[in-house]
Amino acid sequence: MTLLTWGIGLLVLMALAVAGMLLVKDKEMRRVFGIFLLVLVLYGMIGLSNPAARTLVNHQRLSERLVWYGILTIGAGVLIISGGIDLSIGSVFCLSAVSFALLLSKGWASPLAIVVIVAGAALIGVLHGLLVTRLRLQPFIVTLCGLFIWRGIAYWLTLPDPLAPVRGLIRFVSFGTLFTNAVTTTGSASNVGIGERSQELKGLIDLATGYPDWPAVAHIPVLGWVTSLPYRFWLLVLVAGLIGVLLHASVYGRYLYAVGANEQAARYAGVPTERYKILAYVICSVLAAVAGMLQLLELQTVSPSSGGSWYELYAITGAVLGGCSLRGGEGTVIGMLLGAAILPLLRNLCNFSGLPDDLEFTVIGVSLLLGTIADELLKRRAAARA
């Protein structure tokens, strides 16, 4: 793509995304608007900063980063709409990345591993939901208990006698009369991954790392380009698309922005909040279930100590910079993509801007600090005017 013809094609979508700031009424649709606009910015800034930028090979990998973000921010969107939050979203990555990797690797079948991993990610959502509704638990600590809870138990898992623990407590409390001569095998967690059956899973695989090889699109002007993006870029359109029939086009996910919105008044309107409430404690954690099984499949290793780690953050961010307010009950599907689609961005601005890496965490929480300073002026300002 030439300079020029990627310059004009730029500031063409820049001056659309102002006309509809100033030409959309509505609220929400003004801030999805404005989101677009940043993410041209910054867009414009990587395209400008080096040639590189500029190229397909970038943009695959643009295409490729989003995903992670994408499902993440899907989900942690969802939960914060209905009025919660999940601190413990990279942690349930982790433990779903490493239990598919461990059900794999013993010869599961890789759709029973599949089904086992969601039901148990959903499992975990109904957990944090149960204990935020009926026991009235703080979000916050429910799921930050669980960001330990779970990444610990991805480390038990990948023990080398993942038994020996037990063994120690039952013996500890029976006062050493039971496994006293059990044989414990000492060592620590480590990485875990497919094995040999990376070419049994090749199908698998290739959805995590492959592109579409269809001849007949490729040379199909309009169509040519869909070949360019890899399958699990359709595989996150799939879930924005389920998601935003849910949120916008179903009186369910009218119920959730209820529930955000004003959780009292939706109880008295007949709404159940509570299994709301669970509900997308579930889509969070399943959602974070699959995309630990996508990376999984793509480095075909997982380290519980590192899998997954500062993913609650991204998703979290995402979430905020695309227009979901952590009072709950605003936000919309579009948004959350333009708000993940910025942290892929800032870290390749990064990259090609000579930004050392280290800067990466700063940059983040400026964004997510500037996030939550503007919907606060804007919660001020529309209360003023109401």
Contents of the next structure:
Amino acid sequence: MTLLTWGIGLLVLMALAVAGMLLVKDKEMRRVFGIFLLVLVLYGMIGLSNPAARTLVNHQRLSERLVWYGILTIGAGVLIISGGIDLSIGSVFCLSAVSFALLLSKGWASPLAIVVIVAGAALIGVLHGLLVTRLRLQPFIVTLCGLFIWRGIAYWLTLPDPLAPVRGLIRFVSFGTLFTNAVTTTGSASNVGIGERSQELKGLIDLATGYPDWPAVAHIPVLGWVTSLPYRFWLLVLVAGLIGVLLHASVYGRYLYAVGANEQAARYAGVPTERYKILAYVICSVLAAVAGMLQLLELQTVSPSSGGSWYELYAITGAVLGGCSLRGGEGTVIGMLLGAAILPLLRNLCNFSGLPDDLEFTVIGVSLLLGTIADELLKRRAAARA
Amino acid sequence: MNWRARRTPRASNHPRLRSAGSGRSSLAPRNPVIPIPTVTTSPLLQVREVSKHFPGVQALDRVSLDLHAGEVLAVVGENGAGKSTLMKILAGIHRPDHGEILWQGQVCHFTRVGDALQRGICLIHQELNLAENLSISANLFLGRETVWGGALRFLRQRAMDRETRERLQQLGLDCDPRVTVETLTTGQRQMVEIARALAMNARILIMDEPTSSLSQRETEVLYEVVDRLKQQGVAIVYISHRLAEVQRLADRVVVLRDGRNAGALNKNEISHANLVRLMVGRELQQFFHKPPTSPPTAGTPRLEVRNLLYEKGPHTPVSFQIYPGEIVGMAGLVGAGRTELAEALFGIRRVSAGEVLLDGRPVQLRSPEEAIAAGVILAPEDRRYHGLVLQNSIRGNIGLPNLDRLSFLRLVARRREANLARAMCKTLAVRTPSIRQEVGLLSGGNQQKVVLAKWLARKPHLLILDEPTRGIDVGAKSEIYGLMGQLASKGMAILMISSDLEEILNMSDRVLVLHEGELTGTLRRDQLSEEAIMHLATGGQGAP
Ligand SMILES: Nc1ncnc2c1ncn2[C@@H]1O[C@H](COP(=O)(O)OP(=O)(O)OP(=O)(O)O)[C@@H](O)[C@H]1O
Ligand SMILES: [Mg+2]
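How about the form predicted in complex with its partner chain, since we already have the form predicted on its own?
Okay, now the whole complex, with that chain kicking things off.
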């Protein structure tokens, strides 16, 4: 893609965001447009700093990272909306990646392993939820304990060394793209160790990828790129869609917001508040586990000590940047996705603008602080204008 | 209760104990030694043509008023007329868009709450503003703690507790100053707010619906306080929707309608009819809508409570019945346990013994969810805490308990929800720019209407209303009474908890009176009188 088309596209999107900020009445949606603008600005800075940042490869890398961040952030966001908090996200992430690796290396069928791990994560969520609702422990404390406990178990489970490569459909799904095409260089099915593939799998891949080098799509600027995003990205879209419907269109979502905004009022309205709080913990833990499994599939390895560390903080940061208030009862899925995009973009910015790696955390922290300040100032201005 | 006998030795307290706030300025008018003339020719405070706009509403439009030392000025008007907004401007919380405020003839701009406080303008907010997880005494002294140790500012906890206890006793409240505010009932919290304002020794004391959650007894105490302060030359602004109170207390009345001055009344002109005419802009034909005859109390009762014992309730079991079509009032002093009993019926408080029968069938209501499913509904007393999700829209709040009927495959049918909200807002005359408005931004009375709207939309079998007309203006009150009468005539049973005696006397078919959690008596309509209720409410037995 040329710099020109890229730039025009970006400017159009920015104009859209600004228009949205100015024209949309709804407070929450205005905020989403604001975050959208921030994301676009960051993205623009990256793109301008280095031509390599505008390649498909970089977009694929970004979208892959966005997948874990996004899934984790959505989980944390749902929980924050319901008035909770989870500090054990990273540990649950790690534990599920480790146990997934363990089950697969013991020769379990992958669908069975996935079901078992999702169920396990749901149990963890129920446990957190019960402790918070029945024993009235504070969520912060409960999940802080979870942070230690679940990671401790991950340490204790010993993995075979070296890990057997993850085979079969799983691997294909994790690396495949909707359509392979000529521009694709990494991350597509076409260059994942074909030698490893079993014969029957080859047929499946051919079926799914269907039209190798499908010219009609490959050379349309946007569509060609969109279709060469990895499958996992579409998984994120699916998760976001499901949670979006849950939160914004269903009765369950209404209740989650109500519980977070004013638990007493929700209780008096006949909402079984405890059940909804538990539900939020379950969603959060399950999504952490899903992200953990995805990462294992991508990296083919997991370290019990460092896998998923800090992720709870990334997830909470993403959710808060995306408009979830820690007081509960506020936030949108689209906001969470945009919030989740900020961290990978910041990392990307560090890579391309030649900042020393060691400053990465500092850059992230400073940008978050600036973002929060800007948000607060905008809010004040809106209040003053009113 | 004798004021003078129990008066705090406040003046003698002060030289010893330095107050944290008073170090800043010697202007602080909390020293009552300054003699204030009771009769002044020039007003203490003047409001000139003040306007204030909020998104979608012109809350105030060129409002003016004068306030003299030693007088009680009542400000009345319908819900959303702009009373609270005006008071918040006087207290330095909002800044006016136009107009000016004159303090003793000088134009002054209040930019912070501190500016107003420094001049001795003190506002008791319509909605409670206490830090719930702090103790009573911490709340009472918030921002002006008594300290020692110079710059180190150590707290004199003991002294503060002592003064807190004294001040509470002056108001007839016997509480441990160290307990947290969250353990108090709404009425007790209101008394704490009043005590806090009194402790500031204000020159202008603004009370925004102070009695809305107080019962008769506490209200009397408040009257005494007002009279005493007036004697001391304090100017008092008194906002209330209870017109009887206005008649009893006010020296002058200023009426607001739709954010404008709608008229003023001098002491000799203050009458119910005049007030209503200025507020509503027309005569109200009928205020209480109640058929003259009570429904029969025979057959199967809608609700029968047999020997009920519940969590933190009284030790003697409670029994009573409510028949279909009946409006049963529940009277008692603040803290008499009326709300607690209602909560036990609604499944919020655990029932430890006894039986509850609905239409003759025994039921066990262990949660609000089960109660609602069985057709029992409680519209709670504290709208901000229990009744509403303040950040949500009117539509969301009205929809919340009705989502089972407003959804398809568990997806919210937004249009049906909006229609319901619109219809209910219309029935109850909720004043709002749109149903998308955040409930927290509505005026107090309109918030209360939304609480009622969300519950009335369900058409329950048994409706428990806890202080249903708290903070609601005369016009809307009359609407609500009409609605209650209508619902009852269609066979709904209504249990109405109220501290407004007039309301109890005029709306109830029967009255249950509680004293310290125990049911001290039931009065039929022909036995109803203020004396009879007060006799039972203060623990008397049988007929007075
Ligand atoms: N912060 C705010 N933002 C938006 N609108 C507001 C705000 N505060 C008040 N309003 C609106 O201004 C109008 C006047 O409100 P106000 O609270 O002064 O009424 P009020 O006379 O005190 O009524 P009530 O008797 O119900 O307490 C109302 O329509 C209310 O919705
Ligand atoms: Mg008001």
